[in-house]
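Just the one chain here, laid out as structure tokens, in the form predicted alone.
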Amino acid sequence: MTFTREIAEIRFGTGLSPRLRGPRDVDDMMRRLTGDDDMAKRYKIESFDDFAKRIARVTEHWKVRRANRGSDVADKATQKINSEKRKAVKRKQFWLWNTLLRRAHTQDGLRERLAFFWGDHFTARGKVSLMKRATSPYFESAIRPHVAGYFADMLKAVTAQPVLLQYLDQKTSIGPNSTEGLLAKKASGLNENLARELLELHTLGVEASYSQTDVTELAELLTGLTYNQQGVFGFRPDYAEPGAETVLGKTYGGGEASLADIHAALEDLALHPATARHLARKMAVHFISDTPDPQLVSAMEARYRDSGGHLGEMTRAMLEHPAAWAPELLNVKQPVDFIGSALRALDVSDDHEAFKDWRQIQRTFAVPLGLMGQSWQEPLGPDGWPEDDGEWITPQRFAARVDWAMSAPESLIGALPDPRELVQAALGDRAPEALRFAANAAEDRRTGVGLILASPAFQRM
């Protein structure tokens, strides 16, 4: 089992493409992964940065409509925070056009891929306000960068991200007996959310050796981390409870409190053997099956820890395997896999008409991938996406991906390919003759596109 173009593109990558070729080799993947991020300069989706002066604005007109209450200026106000929400709405559905542009016109799918996989990892959507429109800026900000890196430099950005911060509900996670604690005119709590996510989803896994009281000492260690009205993170002194933490065995803080300290914490985290463990895992139940080979796993494992923690060079691992080239095809794709490898299977233009209009972006893409079981960036909870193919093969699902398979092709390009060029396209030399066959026999082109995207064979990677 070696590598091959067409396992590179479909299983590691965002398909096959009539136009664009796929990675010579590993180190060519490799190569491609670690150099420019030529799709996030074309297709450009907001830093958080950015986004947060959204935030600034919207925090500036209600303080203004507070200020005058009842008056014509508040009322502008008002209109001002509403045009704002409105803004972000919008945006969302554009930034889920440039995500799949992105897929459809890369010659570095695995970065496309990766992103998508560590943004899972970190599950994390705004609760309130325009924080809800916000989760794309922070993937963009604090996992894209880091997918090739070190991951103890992506758990010290997602830790430092508001969105992540809110979702978990750190914001009102005060130390007891902090500053801000012992003056709080209400009770003040110890939130344990974003603890209990680190140890148990993010870093060690569920099956971990830890206790409740690692969970509470770090839950302690964090207080502090929070972010202002502006959407700026920053760490206040006044929040963290005082003394030293101990978690897994070892003690942290217990001078003046600081942002050194967790991030201390959080690069033995991520440097724990129960972490490699976890990670090789969950890498390679998403990129090659349900059940991967555990020498595969172990490869990966033992990568990760002799680099100091390193992404890129476990993923260089799990690529290095021959259990990685297994010439079937095991893993459904997830409905945002399946919707960017079509795109890219029909070549679609960066630059139709049709998708500047953002409504049109929802109902093309937004609501089938409600559908088909993956509203965008609304996972139900901070585990993100299911990893088993049977969450996303129901009937209903299925049948969602069927009707988009069979009406979405002609609104994305107008003159449909013939379906004899399209099935080569689109699978290469793994079309079944099956599959061939209907293609060249279909009643119009409409459905012979159809039928090739909705084929069994297309689902899977």
Contents of the next structure:
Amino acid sequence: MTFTREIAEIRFGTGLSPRLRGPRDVDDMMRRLTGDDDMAKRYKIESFDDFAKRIARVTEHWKVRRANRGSDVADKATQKINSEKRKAVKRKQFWLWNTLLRRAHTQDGLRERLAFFWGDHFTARGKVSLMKRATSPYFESAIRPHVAGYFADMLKAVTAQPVLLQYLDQKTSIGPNSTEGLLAKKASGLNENLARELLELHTLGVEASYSQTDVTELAELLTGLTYNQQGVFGFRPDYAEPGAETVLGKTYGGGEASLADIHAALEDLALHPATARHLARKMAVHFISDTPDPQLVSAMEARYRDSGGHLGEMTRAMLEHPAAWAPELLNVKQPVDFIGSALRALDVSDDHEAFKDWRQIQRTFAVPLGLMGQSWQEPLGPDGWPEDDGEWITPQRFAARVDWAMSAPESLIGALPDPRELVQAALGDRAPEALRFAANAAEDRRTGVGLILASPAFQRM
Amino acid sequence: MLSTLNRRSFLTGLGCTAAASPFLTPVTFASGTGENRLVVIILRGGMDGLDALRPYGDANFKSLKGRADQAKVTEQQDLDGFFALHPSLTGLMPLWKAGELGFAHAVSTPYRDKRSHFDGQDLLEAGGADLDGNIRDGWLNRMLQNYPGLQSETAYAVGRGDMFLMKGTAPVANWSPDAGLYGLTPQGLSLAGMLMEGDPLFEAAFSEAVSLSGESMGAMDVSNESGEMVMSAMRQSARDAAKGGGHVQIAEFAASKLKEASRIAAFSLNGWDTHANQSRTLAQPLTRLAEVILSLRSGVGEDVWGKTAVIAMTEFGRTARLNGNGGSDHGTGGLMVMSGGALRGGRVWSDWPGLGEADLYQKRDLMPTRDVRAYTGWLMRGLFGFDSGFIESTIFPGLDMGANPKLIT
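We have the form predicted alone; now please give the form predicted together with its partner chain.
Entire complex below, previous chain first.
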């Protein structure tokens, strides 16, 4: 079992394209992954720092409104707040379109897949106001630059992200004996949510041995991570619980509260053997199979440890293992993989008049994604989207995939392709005989194209 | 209607994969129980049982941080001088008075200490004593594996979220009332069916979708319409789900199935993870729960409601004291909500542990005094006649059912 271009594009990329050739070998895949991020330049998504300027503007309008209650000035401010909110709603749709265009036009599909995978690993959703639309900027700033770098750097980046701090209730977690906690002007206290998920989901994994005490101590250590009304991250020593905290037997802090103490704990968590095991297995499950080859997982785990927690190296270890290239496709595409790879197979243009209207993006992609079970950037819990294929291919969710396959393509491209050519473009030499027959036997192009996209051969990766 | 007929005949030709499953050990059943219905609702996120059903008669309740306002209850909320309903549940008071609503308080699964939603829900749905990985199916499915005369429509998992408690070798129908196959002509359907062959996951999902979309679409025939029409049908179904409150649609669909051949239905309600501003954030999920129970009741009609029991359970309760954000964190002991005409309701089953510092589990959570599985087990026994030994060994391994709480009339 060795590298093939088709497996590289289907299993580790964003699907086959009739136009883009895809990588030549594993070295080529890694070269592209560690080279320039062309897609980020071509199909832009705002950084979180830029998004924070929107938050700052809304905060300013709120202040004006509060200071001028009941007057015309306040009404104007309300209008401006609503206008900012509407703009953010629209941006979220354009960023979805750009996310899909990156998948359709990239020469480096692995990067798009990794960005999605690690973003899902650090699932977060803003809870109120503008922050609800900030997920793409959060991923763009904290996840994407680190997908082939050190995991510890990604950990430090995400824990400095307002979206995550809001989602896991860290913003207002205040040490009971901190300056702020002792003032007790309002009810305050410790919130364990981020600490628990950091151990359970982000690093060690739930099977590792840690205790409620570790969770509470880590929660105390994390106090001080917060952000201001302008959406800018900061560490507030006056929120931080005084004294040293012991997590997994190691003691942090004790002197003046500082971000460095938190970073020291994150570094240690990143290098913990349980973290290596947890991340290696999770990645193999995502890319290869719900029940991956244990030797492949061990190889990835070992490379992660040996490289000091380097995600690019762990990715390379996965690609270098023969089990990664097994010809049978054992995973099912998640809805975003499905739609992204359909756009790629259809070679949808990036200069599409219809999708300059955000509502059209919502109708064509966001609503169907929801019906397929993947409401865009709104997973139910901090554990993100399920890996179990059975979760995705239920009758109602699969019906939505079939409906989309039958209906969306004609609004995506001027003229539908000949289904016999699309079979080759979408599946190459992997196309099963029955599918070639169906593509030929379909009564019209629309049905033929829809059948190809809905077929298990295209749905699997 | 033509397309409906075509879908049906197509399905017959393909052979419904679900109905063909071989299994059956009907030894554990009493006779004459085939008319009773069970609805299981999973409340995902960890419902705060102390807020939903407030033990205001416990002198320590109002002293718990953040609970003082909850302890002030009106006559409309009061059940029995000790427990009172959350204001969002008072719409269920007529059911309480009719003996069709009851609660088990201070209950939990065997899950302890790590307080993870995902593990908590896994154990709640697997039905075992721990998460040692030996259990691969859900407890409701294990019950179905032993339900005599099980048909493909006996049990329904409803909605777009998946239900682990229904997963296993027994066939379970699976559908969301807002779904449909809109874009295929009869010829397209038969080609699609051919393409699914050889991939059991897709084959099963597709054949079920074909069968069910034929029913739910009724006279609607858009199979020959353009892509734009299909997209608009998809949008409409999403809008309906969002606007009407998808939960009511789900309850109504479940009720329509229970009125006919179905006997078991399960679905989830989300939104219980109230880490902040609980006085606001808990109202909505509780309102939904009340609406669901009322929709089930009106949907099945008086006769079937008399043979129905509904149970709503959650992965864990929450901390006894509220946190700094007016919310509650993951806890242990919690609440189980029961309803239905078959229930001997109008009572709260509880071995109340008290709320003093020393009474709390690890000085922070409501102490669980009974396993939710014990109540569920007794309910199954009462509804379907399974014997206790079978429940304790197979459906809920490691469970001691204890004394009979006599849940069923």
